[in-house]
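In the block that follows, a single chain appears as structure tokens, in the form predicted alone.
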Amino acid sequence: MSQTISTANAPVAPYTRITVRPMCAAAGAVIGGVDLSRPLDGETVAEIRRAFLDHCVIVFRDQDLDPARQIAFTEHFGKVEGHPLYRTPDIAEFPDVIVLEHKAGKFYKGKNKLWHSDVTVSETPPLGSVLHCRACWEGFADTMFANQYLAYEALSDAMRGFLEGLTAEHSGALNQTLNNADPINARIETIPDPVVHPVVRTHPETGRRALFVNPGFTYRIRELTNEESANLLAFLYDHAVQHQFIYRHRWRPGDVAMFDNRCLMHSVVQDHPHDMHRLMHRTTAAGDRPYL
């Protein structure tokens, strides 16, 4: 388990290796002064990690990373791992780089429109992912990130206390159904067994608590009846994506965005034209088992 970083009453050290420009109150910051195509020293990595923990989503503009350098950057945060449910073309030499591409004749219908945290069907969901935008049409197919620290903290004391005693089952069944309904996708034939996680998790580095249920993978709260579970989940899903909790990232070619899967949900805006070319390379850093 990672060591918790306590920031209570601690002075905030200035950044000396990078610049950090917050994008909105909910989440998101643009990081300057870094060329990710070059090796990073330990002090620079430490400052990037601090900005990542403070802002949940960090963005580096005008980058040009080959797959090897993207993997090297991601490895500063955890072991790089693939996605058990994604079926995309591989880069032969780099199978852990997921290729996400939309273009005429290869147009995905958008299972990523569902709000979700990545791979919560895993016993140890990812720490986070790095997305490198290789091509896009600016103004289309933005990614929205919803801060689940803020969603949790905005609940009443009574509701927070109630949720902290609950656990939920997570399954890849819906992901499989949506994937296999689109003939352009390679079929998902098998999915992992369901897993159980707390409805509220404690971030292993910041010590803050966040909601940890999502429409993409969570399908039942174990301590409630099916009707009670469905009603509570519907309430939490609506609550968790209110405007004041959301950072909307407007992609530009060359963007590298890293997001914290332990305290965010995300969703792709489904407004892109059929013939739009959008190409992303994604790498994912391994996480650990959620706990309250």
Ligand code: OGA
Contents of the next structure:
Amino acid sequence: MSQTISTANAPVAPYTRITVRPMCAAAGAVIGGVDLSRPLDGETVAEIRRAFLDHCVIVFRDQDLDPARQIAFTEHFGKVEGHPLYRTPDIAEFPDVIVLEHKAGKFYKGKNKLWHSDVTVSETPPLGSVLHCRACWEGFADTMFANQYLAYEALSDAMRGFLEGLTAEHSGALNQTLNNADPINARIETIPDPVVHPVVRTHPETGRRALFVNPGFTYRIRELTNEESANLLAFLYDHAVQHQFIYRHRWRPGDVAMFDNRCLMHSVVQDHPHDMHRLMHRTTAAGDRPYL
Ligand code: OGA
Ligand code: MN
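We have the form predicted alone; now please give the form predicted together with the named molecule.
Full complex below, order starting with the chain above.
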């Protein structure tokens, strides 16, 4: 039995269908005893969902999911949806499977190195995504996840109270600029209108509050002057990604990682050699409209 780390949000009820090994205090747990390529019974799904809420990122090792099975697994969390900005018909029969590929001759500069939550330019940003690693070089292009419950809880009462009165505009403009600067990407021709979200959101399943601004999409806080907004966002972005809030996932081929987009930011470490092959299949579960 491996050593486990006790975490503040460790479950009280035991798990009977799966094993759950927390990876660090911030987030992340490796789930054992499950073959995701087979149908899952209701109790197993309930335990997986509980582990997901407790640890924000859950990882299954040594899986081999075809797109249909990956979609079926993702549907345990929510309706599977494609990406509103990128049209990637990479797998003809499965347009909702987003293929992220880096290989020799196709150096993926990676907009995803920027800390972000996925698609917060949507009125209803994703609940979370499943990333299935089909190929990688272990130890390169790790993905980091920053726990935004902990970031919020580490602020003073006064700062929390101030932030709770604020809302922010989120836009796809930066994403479009970064994307279109590199001809290797399919151009993003149109982006949706900006949307407004609370700066602090209440997680609809856990009831915990989390910071909900991100450098990928948030561009201003509406109630402040431009200067106040820029400075406050800069502070929050620094604050939100301190070491103690971060789980860094080192990918292995066969990993399936599901992350909670409602209480995390994430960022890909861009340290990979030009000829590295990294192939990820991403499926995304739809989420709700954020509220305080
Ligand atoms: C994304 C993303 C992470 C990764 O697809 O939005 O951030 O590890 N991907 O490729
Ligand atoms: Mn992302």
